[in-house]
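Given next, in structure tokens, is a single chain: the form predicted on its own.
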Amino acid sequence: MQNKLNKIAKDTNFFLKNFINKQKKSDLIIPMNYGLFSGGKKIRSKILIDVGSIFNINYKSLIIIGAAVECIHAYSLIHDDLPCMDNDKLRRGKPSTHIKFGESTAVLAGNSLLTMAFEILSYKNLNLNEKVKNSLINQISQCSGHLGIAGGQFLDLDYEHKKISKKKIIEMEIKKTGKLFSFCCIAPLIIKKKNKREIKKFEDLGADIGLLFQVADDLIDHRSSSLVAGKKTGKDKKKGKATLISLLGYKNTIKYAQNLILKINIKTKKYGLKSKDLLETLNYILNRNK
């Protein structure tokens, strides 16, 4: 799993580079590149390219396409890093964005990543038509607005020191973090041109698979250190979070996260030897330690 997961990381980050490289320099680059090549798993590009394995999606605009997902997940860390939001001083290790280069700095170059994962879906040698292009723009820009990244982190912020229920915590936990999954998941069946309702049951798939990833990230806060996460932890029960976590305890979140996998499993058993991958990685995301 984890030489899959570092080739992925490295073809990956090998485009990025190349792609920036090919860009007019600008001093906004330096913060970018810091944001960008931070050392992250890269588990999203790892769902997509499962997913696109069970279609048969080439291997190489699957990297471009996943590249563009890291721009948004880039974005989306260092503009959730800032003081204004979540106040994290300390990212996979090392200082936060704006704790390098300053707030006003962070803010412009989340912007800039965001607005680059356009660019690469639209990029020339993304060996795609035009519409299906259109098409990925369309879907990653809702994921990544106030249907999505955005409008999930300022349910995030607005839910702190409230009571929130169950189904207001799993909605907000799948617009934060469930809809750049969801991108992941249907990504190939658009490629592909699958009809709506199959589309449909993808994007579900991914809710559930990000619903996962931030149930993971949220165990991870209650039971790791700084110092093994590479970020601060304990954070989210002093900020009052709501969190699955904060109202069932960590024993039961821990078998709805189990319950998830066997959903998942369910969904994906039609499929067979071909989502052998997929559901590797889904066991990697829940067992993480960071």
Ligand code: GRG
Second form
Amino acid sequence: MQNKLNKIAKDTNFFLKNFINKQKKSDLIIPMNYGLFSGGKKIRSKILIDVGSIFNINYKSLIIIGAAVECIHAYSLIHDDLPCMDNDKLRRGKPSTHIKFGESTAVLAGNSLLTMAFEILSYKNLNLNEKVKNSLINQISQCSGHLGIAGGQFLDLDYEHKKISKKKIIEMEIKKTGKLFSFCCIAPLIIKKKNKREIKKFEDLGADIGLLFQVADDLIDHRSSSLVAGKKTGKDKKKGKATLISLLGYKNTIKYAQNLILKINIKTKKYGLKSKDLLETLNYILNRNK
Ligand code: GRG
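What I would like now is the form predicted in complex with the ligand, since the data block earlier showed the form predicted on its own; can you produce it?
Below is the entire complex, every chain and molecule, led by the chain shown above.
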């Protein structure tokens, strides 16, 4: 599994470096590169490639679409660490972007990575027809905006130090984290021009995977050390974050995550051997330590 992630990271970074190098230079390139290339597991790209392989999508196209996703993900991490959000000084074992370059630069580097995602999806070398590209841009925009990542982040901050129901915590985690996974799960079906019903099934699958990912992230915050995780741990409790652990307790949250994997396994059963890579990624997500 680690070899597969390393290959995806290498191919994605190769594409992104070339893409950025072809553009005119600016002072924001260094902080943007810092946020993009300071590590990162590339799990979202892996899910995109796993689902893409079920639908026989060309690897190069998936790497380019994944690069756009990684730009949005890097942007979300840069902004998440800002003092007005989660105020974290450490990310991927290194100083957060605003610690290294200052707050205003971090905000602008983040914004530039968001718009770069749209540039990548409309890139002429992405060998897809214009209608499909348009649809991908439309979907990734919806997943990132007020009904997706940004909206989920708002709820995450709003729920601090409040008693929040399980339903609302799940809804917040699906928006904050699940929506980008949903995009990764539906992009291959958009390319294959599948019908709305099938796309909805994969959107829901992505929400389950994203929820699993966020629950695993919360478990890491609860049990792991900063040295291993590469970011400050134990902070959810200190900040009064509304998580499933704060509501259900550690052991019940592990059970909840295991049930989620079972649910996803049932949903992907019909794809047989073709879903083997995806299932391998899910087990990695739950058992990772960073
Ligand atoms: C990005 C549209 C947009 C809005 C900004 C700040 C913000 C609003 C949203 C924050 C969303 C966020 C940080 C969610 C947490 C998701 C999460 C668990 C991130 C960690 O992902 P990993 O472990 O990171 O894949 P690596 O370092 O491996 O890339």
